[in-house]
Amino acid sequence: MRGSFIKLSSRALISFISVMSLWGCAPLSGADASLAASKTQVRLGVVLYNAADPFVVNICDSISRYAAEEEEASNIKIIIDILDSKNDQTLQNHQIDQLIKQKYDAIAVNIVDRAEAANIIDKVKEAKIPTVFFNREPVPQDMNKWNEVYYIGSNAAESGEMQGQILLNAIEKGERFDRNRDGVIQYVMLEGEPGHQDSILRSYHSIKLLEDAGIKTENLAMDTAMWKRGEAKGKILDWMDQFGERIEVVISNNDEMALGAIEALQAKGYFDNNKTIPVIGVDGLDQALQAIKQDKMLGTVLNNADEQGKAIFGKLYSLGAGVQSRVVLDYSADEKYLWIPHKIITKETIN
């Protein structure tokens, strides 16, 4: 194995990892199948848009462990360079930049600005490079610049819904959260990174399945915490003080900014004698599954981030090898999007 790695989490050192996989996908044709047997390497470059999020580096960590478990079953090798871009897109635009120049065969890209998708797509269209997005999905405009473009993701709407079905669900088994009797459910919304499609689609459909269920609900305050638990923490701390008691759910677009919001909620008190507030969440980090089963969250939404590392990978290998990987059997495309289902996670479904 060759290169430099770079760490990205205390369990994965991923960088120049040596690797294969693939999708389902039409059979190879003869020329395809004739370059694939040729080749005794691939080169794989995954740009991600900031290895501080924990849920990006899950998936790293799972494009990792499929790699590792299908260079062992292949005699191909191929080599994955993942780079962080560190929140930065002018550094993401020159990353992307020296994979092109150095002809890696195929890129993923977890982009930090969607506006400057078109600009990406026309330099690996014009390097005839084909490329994967993920997590962070371009618009239909960009995406259907070129044919050999493709996106990987969960649907935001779905998991937004999700968790609307979280509160619904614990409503109708007869928990009270209406602590002032009003019969207005009061909320607050942390919010991840604006105009990020996961941010607006998850903030609107979480509150529009309560309302479309006849639950009343009220919004005293909606903010951006960009992801991060520090900045949520921070944020539910100036509300504690603001509206005290009458907070009666935290929603958040992901688990991290909840596990901020219930950092917040412990410094004021909450979760000693029965003193609670249900917080909600989204992609099933581990600290979040334990917040669960300790009372301290009502429940998240599983993003699952190993099925997505996992069609990642075999999309990218499907493309830059042109052979079908031994691992990674059981995706099949829907022309250029491949979308992972969610899952709700409460107290009563958790393993």
Given for the second form:
Amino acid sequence: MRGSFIKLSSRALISFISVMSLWGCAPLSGADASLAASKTQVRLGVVLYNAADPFVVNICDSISRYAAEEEEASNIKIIIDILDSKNDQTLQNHQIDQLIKQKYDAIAVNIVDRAEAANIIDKVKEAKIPTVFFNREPVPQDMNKWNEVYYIGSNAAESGEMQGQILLNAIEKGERFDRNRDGVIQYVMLEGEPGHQDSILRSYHSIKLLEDAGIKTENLAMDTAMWKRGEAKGKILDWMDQFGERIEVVISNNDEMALGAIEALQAKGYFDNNKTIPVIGVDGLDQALQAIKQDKMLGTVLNNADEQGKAIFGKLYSLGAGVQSRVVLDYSADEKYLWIPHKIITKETIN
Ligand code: BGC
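Counterpart to the form predicted alone, namely the form predicted together with ligand BGC:
Once more the chain from above appears, this time first in line as the rest of the complex follows.
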């Protein structure tokens, strides 16, 4: 049956962890011990909206790492199947049906289409399989359909505000982004997928923070590049042809698209001979950090994939195994939501 699942072979994505180890087994007490005694193995399913998305791969990497650590330290065998939904909700529904049919102990869902959450929640509720959504947030009405449904992610509005703050900090330090001196910052906005909470709220809050601080802005162009570098590069090339030097700032809903923007700008002669333009992203991908160090990017906002993966694994394991995971998280969480804070990254803060 396992063979019917799509297995991922990349370094980052494991489909199966089964190193049984009694080493380092911490004694459990009371209720935990009796629950643990009843389970020698836990089966966890993780479905990814698209394993071609570098940020999602980073989360997945982290889930795998913490699962391996947990197994090392406990006497419960951990089986994790990680499935790539290839940006196809029909495929994802099928994968979730399979996990349910095989009675997995807990499931983590990186949903393709947020509008599909109610349907998935109905199914896992009926099968009584606790489910953790991550990165792509269902609306509260859906989250409230069952008390064993959780969300782990980062607050989208906060990341947008921090993008605005990066620009504001630079302006307050004396950077002159207003090249044509008209008292207004002309910007273009690269957006992620339409309907994704991070696209909607990052676009809105980045600009709102500037406007609230008294900075006048004008949007020259704004369009989706679907989180993708290649599409973003194409958009910026078009916008450069259309607006040229009038573009004073490039704001991007994520780093992948910011990196695409940088490639386009470079092709148009930027970042050479002191010709520069501020580009701001979100995520904190390694290549974005490199671009910041090379003065090709003004800054990014850390969307902490490592901590998100850690929290997802910890929750999933605790729900599935019925014993507390060894993962320690210093974040406050309410019954259903756990939020990992963002952080501003600029040249000054990179060590
Ligand atoms: C990230 C994007 C990613 C998207 C996928 C966002 O939080 O910033 O890089 O493509 O999630 O859902």
